[in-house]
Structures are given as structure tokens and as C-alpha cells.
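Just the one chain here, the form predicted on its own, laid out as C-alpha cells.
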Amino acid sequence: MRPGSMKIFKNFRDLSIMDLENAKKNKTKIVGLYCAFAPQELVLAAGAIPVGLCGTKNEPIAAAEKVLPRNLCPLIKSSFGFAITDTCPFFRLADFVIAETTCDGKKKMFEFLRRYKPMHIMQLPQSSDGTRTFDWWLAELSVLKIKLEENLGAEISEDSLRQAIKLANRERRTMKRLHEINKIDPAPLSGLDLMTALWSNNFNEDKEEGIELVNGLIGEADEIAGNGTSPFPKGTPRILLTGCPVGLGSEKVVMLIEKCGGSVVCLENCGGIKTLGYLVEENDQKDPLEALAERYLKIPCSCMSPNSGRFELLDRLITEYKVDGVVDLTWQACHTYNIEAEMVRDFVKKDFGLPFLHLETDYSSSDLQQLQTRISAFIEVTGRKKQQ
């Protein structure tokens, strides 16, 4: 049984685009982000609308790599294809773009992007530590503050900011919700609706909107989950996606862990649950920018060094969402995950005894047969394992 509101889901950035166009002719300010690290807070403070501009498809990448190397990560040359060939219609309608330096072929490649629209390039930290740490984050989101009520022609007040954080709060305490729903076994939603909900509100016009649309989707998984079904038999193996981000367009591995007899019940990137659990403080004897602060500095990365507070997250979904082996995703030429990889691979059978699997791959159909290959030979451990 599916949810009947995956069909809103389904078609949910093309009504998005709608949308915003709506909103652009009633003069409406529009800015893009492309990392988990933009705080979208000072955007709606600045009556603004966030949208997500991340590339997770394969079609503009040929173009991007007329300019950027071959061998450069999947995402990076999608998000700037998208851009160059008019293609991307959120990029289209931005009108002002938060880039980040979470990593060298981001900010070198957001050097290009500026050519096309303004932007603020935020320069992030390389650790989350230490007060040192702190400071410097601080004066980039005043700098940013700054930029924003500068190119938006907008003021953000301590109220305005302070309303922000408490809409961003329930919108993240929703999609946690809806992916704490897949906690029971066997699991009411498939891997891949869960990742496409989560994905499209990235492109969300109104969030009180989404938010209600969310919590509909939820009650349909409970009563999905109340009746005893489920899209995958009992004893199906649960699997962890851990790893780079994934999207429509670059779901791949996620939908071949589920072809290949899996069932994807936790996805812990930067789309997923990974940035979720982190609230900003919602105290009125405390400066909202340094709360907003605190929690973005939370966010596990690995951009950061060290990444321990990776580890702990998954020391506790692996435990919480019941999980029978770990599958680990890197895009080609991310090298601080393909790093971590080995790091995450000890911790998951040391620490826990259970099958993983790294796979490295890109946004491309040329590897799904070998992908396929490797996925099932690991499902089948996964459920040997499960059953001793």
C-alpha cells in the first residue's frame, strides 16, 4: 500500500515552480542554496523564500564539464550545468544565491557561478570546535546578514528573525516525524518515497503549506502502519543509507537496495535525517544569530575535522532504526567522504557487528549492472545475517 499524497510528492517541484513564479510577480524575493550550512532562517526573516538548487541529475553534467574537470564530483558539475544551460528554473529565479566552502570543488567551481548571479560565498569553518571556531562563524552569518538586506532591499529584525527560527523549528520536528515513522518493522514507507518527500520540500514555496502536506503524509504512513502493511515483507532487511546526498535523479542505489530485496529505512545524509535532529535555540534573552549559530555548527559533515559528531548520530540510528547492514555512498571525487568511508566501515563492524558496503559511483546508468551485482550479493549476506 502507498500513500496516496506520493502522487503531491511526485509531481511537487513542477507545482513549485508555479509557485515561485507567482511569487516572483507579486515582487517576492527569491534566494538559492546549494548546502545544509546556508541558514535558511535569515532568508524568511528577510521575506524571502529559501529554495534548493543542490544538482542531483545526470543531463547538464556534459555541459558543466566543457568548463570543470571530468573528474570532479557528479553534484558539483550538475548544480553548475543546471546554471549554465538556463536549465535550472530555481536558479533561474533566484535572485540571490548563498554558496558555502564545505569543500575545494564547490568554492572553486562557485567562482565560475558568481559570473551568473549574486552571490555570497560563506567561508565555513573546517572544524566545529573550540571558541575560536565560533567567532569566526558568527561574523560570517552577520556578513551574511549584511548581504542579504543589502541585495534584498530588505531589513531582518531580531523579531523577524526570531519568528524565522520557530517556523524553521517546525518544519524540521515535522520532517523527523515523517522519517522516525520508518522505525517500525517491517517499515510503512519504501526508501525511496521517504528520500522523494524529503527531497521535494527542498523546492517548498510556503512552509506552513508544507508542513500540513507533510503531516498528511504521516498520518497515511501511521494508518498504513496501523493496518499491518507495508511495501516489503516481514523480515526484509533494513538498511541504512549513509553518505553523500541523494535526490531524484541520482536515487539510484536507492532504488537498487530495494529491487535487490532491501528495505532503505533510514537515510542519514544532508537530504535526510542527518540535519533534522539539530534545533536552533528558541530563547528570547538569547541573540538569535548566535543561536543560529550554535546549531549550524552542529551539523556533522565531512568537511569538518574531526567528524565525530557523525559517528554518534550513527551510533544511535543504527540502534534506533533496528538496522541489519549499512550501505555507504560516495560520489566520485568527494574525497572527504570516500575517506570517512573507512572510518564508517570500522565503526560499523566493530561497534556493531554488521555487514557494509561502500559503493563509489557517480550520477550515471553506465554501472547499474555492476552496481546491482554488488548490492545483492550484500542484501544476501544482510538477510543470512538477519535470520541467525
The other form holds:
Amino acid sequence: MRPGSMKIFKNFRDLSIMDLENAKKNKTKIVGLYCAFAPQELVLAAGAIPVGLCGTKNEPIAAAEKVLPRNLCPLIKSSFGFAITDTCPFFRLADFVIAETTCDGKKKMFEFLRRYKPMHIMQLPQSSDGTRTFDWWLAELSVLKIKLEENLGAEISEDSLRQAIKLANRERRTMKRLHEINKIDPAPLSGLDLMTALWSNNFNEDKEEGIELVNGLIGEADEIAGNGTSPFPKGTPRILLTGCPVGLGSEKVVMLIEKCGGSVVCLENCGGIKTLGYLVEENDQKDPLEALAERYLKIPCSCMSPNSGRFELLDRLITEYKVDGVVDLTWQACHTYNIEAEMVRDFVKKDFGLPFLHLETDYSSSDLQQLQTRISAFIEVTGRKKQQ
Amino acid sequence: MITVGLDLGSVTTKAVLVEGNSWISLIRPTGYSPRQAGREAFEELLGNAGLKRGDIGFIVGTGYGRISVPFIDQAVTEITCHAKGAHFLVKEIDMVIDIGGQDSKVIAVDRFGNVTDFAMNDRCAAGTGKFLEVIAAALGLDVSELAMLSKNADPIQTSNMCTVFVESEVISLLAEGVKRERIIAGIHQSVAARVAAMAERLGKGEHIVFTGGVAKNEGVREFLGKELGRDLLVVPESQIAGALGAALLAQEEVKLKSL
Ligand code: SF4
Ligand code: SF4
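Go ahead and give the structure of the form predicted together with its partner chain, now that the form predicted on its own is out.
Below is the entire complex, every chain and molecule, led by the chain shown above.
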């Protein structure tokens, strides 16, 4: 059974455009974010609305390739293409954009992109360990705070920041709860629906409403679990997807896994559960900027070296979600995730003895047939292992 | 119990009928319609065996055209089928290396012929039969001549792995006066190195069987053996391994059902 509220989530991105336009008419500022490292609490505390701008669609890539090298990750090209062709309403609506120096491709792309929008690029440290990186990142947050205040003509008070921290934490807890529904076997939600619902959240005009909507879906999923109407038969191989971010438009691997007889129970990537478990400490005795810095530095992204957090997270998720196989998705030309995939392979095979599949692809549909063969074979291996 | 395996490849359709430990097979061109090729191959096979449709307990289809054949009972990927069939042909293997026209794959198998892991080349043609074809054409040769011509030649390293670039590299090497056989040997070595790297990721096998069109090329086979430090087994019937595996999986399926 498919939850009724999925109808709303499926079109959520389009539906929210009008809300954002109205908000803008009422002089509310909109701030675009590209990455999970962007501290949305500072945006909220400035009274602005954060929206995700990360490109997940293939359409604008051709335009981007007129400027950027083709041999670049599709996520970067899609993000850039949307901006320069003015085909992303969210980019158009954004008054200000926050970017970070994550991977090489992205940070150099931002140098171009800043010609199109007022932008602040945060200097992200390359490691999450040690006090020096923490101090650096904390200073970066202070700079961002000032930039936001200047550009949005707002003041970010300590009080409003604490409020924003509470709100964003509440949203994370709710989304995590939604994701955790799929710990149940068989999973009440398809991976595609789960991805769609979590991804929609990037476009919320009002976080409270977004939380309500997700709560509604959780209710429906609970019901599905209760009356045993999961979309998957018992014994369906339970797959964890890790690696580069996915969203609507770049969901092809999620879609294929489920088409080939798997159930994506866990999304360990940005947009999935990767960042949801890390909450900002809500402690009135603590400087809220410091609390923010601590939380954001924990995000286990492959841009960090080392990135041991990813393996700790995978360790936990594989066990908690009773995973039968792991698929690691690398977008073409994403070196950091590509290299890390070899370590993930070792980890999954040696520590868990689970089947592992590494896929390298882009947003186009040209290799669907090839991918389907690999994924089907992988599901066959996983399914047989599960039976034994 | 009698079962049938159908392998609907892009070029040829293979059909195998298995009863107990014996089997019969046939190979026909696929043509433009895998659906029709599948039906015809199946009927011809039944005719050869003197059987009717009703005598067949289970049919497994494989190969890229498997989705277009409506009368099969189950579709299984060529990876799973190929491994099963190759393992039946050569019992003690733990790895299959298959280099065909369009792709190359390495499959690790357990002692029952079940796949434990596999790797395939990505979208590009390097490390496949296509790569060798392009190079042969650039040298004015047929692929079948490559191995003979380059026997015992000292391979010259080519720097490119991209088919298009290697083609022009080959032409400039020729212009520099490098002997043709050294170039061919170099190309064989690079295909072997590429596939060996894939195999090593899976933990190279002890007993490896080498299948697919390129397995006929002794040059590639030798370099691959050297890279992996193993002798590679080659079986004459390897072309029907996929269809045979499909028929064997159909046997397992029937057994499972009767439990
Ligand atoms: S994967 Fe890394 S760079 Fe990409 S959105 Fe997530 S945190 Fe940012
Ligand atoms: S997927 Fe990889 S290359 Fe692309 S933006 Fe993210 S980290 Fe960079």
C-alpha cells in the first residue's frame, strides 16, 4: 500500500514555489544552500527561509557543459546549469546563497556561480578532528553570521538562534523517525518514497508545516506496518544505499534496486539519514555558535580526511536496519566518494560478510540497461545469501 | 525433470535442454527479434529432443533479450547463469573471467557455482572485444589474426586506455616504425592488465576459467595468466555456458518447489 500523503510529497517541490513567492512578496528573504554543511539555523535565526539548491536533474547539464568541463560530477553540473539557465525557481527566488569549499569541483564551480548571485563561500576545514579545525570552523560560522546580517539586513540574536536550533533539531528528529520506520521488516515504505519525502524537505517554506506533513506520513507508515501491507513481500533483500547524494531526478539507482527486487531500507547519504542523527546541543549555558560548529563538523562526508565517522555510522546502520547488502553510489568524477568506495567495500565485506556493489554513473539514462543487469545480479546474490 | 535454459544474446541465441546429468544445445543467430529467435530456438530444441512443451518442467531465460520472451518461467541475469554453467563445465573453478564483444566481467563463485561477487567494466569499450576489433581495423587486420601475428613479440606499452585515443596512438607508433606485432602484443597486455585489475579486486581466484569471444585470443590469455600468476582454463563449450546455467538453475528451482 502506498501512503496517501506521498501524492503531496511527489509534487512538493512545485507546490512550494507559490508559497515561497508569497513569502518573498511579504519581504521575507530566501537563502539558498548547496550542501549539508550549510548551517541553516543561522538562516532561520535571521528570519529568512533556507531552501536547497543542490541540482538533482539531468536537464541543465548540457548547458553547464558549455562552461564547465564535461568530466565533472553531474551534481555540480546540474547545480550550475540550473543557475545559469535560470530554470531553477529556487535559485531565482534566493536573495543570498551559502556555499562551502567541500570538494575541488564544487568550490571552483562556486567561483563562477558567484557572478550570478550574492554569495558567501565558507572555508570548510578538511578534517573534523582536532581543536585547530574546530576553531577555524567556529570562526567561519561567525563570519557567516555577519555576512547574513549584512546581506539580509537582519540581526541574528542569541535568542533567535537558540529558537532556530530547537526548530531544526525538531525537524531532524522527525525526519529521522520517518527514516527509522524502515527498520521494520518488511519495510513499510519503499526507498523511493522515503527518499522523495526526505528530499522534499529542502523546499519547505514553513518548517512547522513540513514537520506536520512528515508526521502524517509517519502515521500512515505505522498503519502499513501494523496491518502488514508493506510494498515488499517477506524475504525481500534489504539494501542500504550509501555514497553520493540522491534526489528526485537522480533517483535512478534507488528506482532500479527496487525494480530488480530489492528494498532500499536505508539511505546513508546526504538527503537520507547521514546528517539526521547529529543534533545541535540545546544547552543554555553554551554558546550557540559553538554548539552549531560542533554539530556541523561531525557530518561524515568524504570531503573530510579522514572520514571515520562514515564507517561508524555504516556500522550502526547495517546492524540496526538488518541490512542484507550494500550499494555504494558514486557520481562520475566524484573522486572523494570513488576512492572511499574501496574502503567501504573492504569494510562491508570483511566486517559484515555482506554483498557489496559499487556503481559509478551520472544522471543520464544512457546506462540504465547496464546498471539493471548489475543490480539484478547483485539482488540475486543478496537474495540467495539471505535464504541460506 | 526436464528443464530448458534460453540465453538471448544480442548476436546469438543459445538454448540448452537438461535432463539429469545430460544436456543438448543449439546456437542460432538472434536477428532483429529476440522474441521470435527465442521461440524458434526453443521449438527446434524440443523437436531435436522429441519432446512437447508440456514435458518441460521449467524454463529460465537470460541474456539481454530475456525480458522480451513471454513464455519463460523466470528471468535470471547472465552473470548468475554464466557462473552456474561454467562451474558445471569445469567443476573446481572459483572464478570466471568473461571478455565478450561489448563488456567484460569477472565473477567469483562458490563451490556450488553460485555467484559470491562480480565486477563489470564500465561504459567504455576498453578491456573488451570491441577494443581489439578497433585496433585490428586500424592495423588493417581481422581480430582473429591478432594472436598469431604477435606471438612471442615484445609488447610496447601504449599510454592510452581510451579506444579512440589508442587508435590514433597505434597509428603514430606505426609511423615511428614500431613493429606491428609489438603494438599488438602491447594492446593484448593492456586489455589483460585492465581485466586483471578487476579480478584482483574480487581477490583473485585459484582456478579461473576464461570465457567469451576474447578467450580464443592466446595473446590476451597469456598476458592475463601472467598478470594473475595462474593458468587460465578455456573450455570449448563456453559459449553455451549461460544457457546451460539457466537450465541448471531451472532444475534447482523445480527441486526447491517440490520440497
Ligand atoms: S556529500 Fe558532502 S559535499 Fe555533498 S552535500 Fe553531503 S556533505 Fe555536502
Ligand atoms: S558528489 Fe562528489 S564531486 Fe559531486 S559535489 Fe558531491 S562531493 Fe563533490
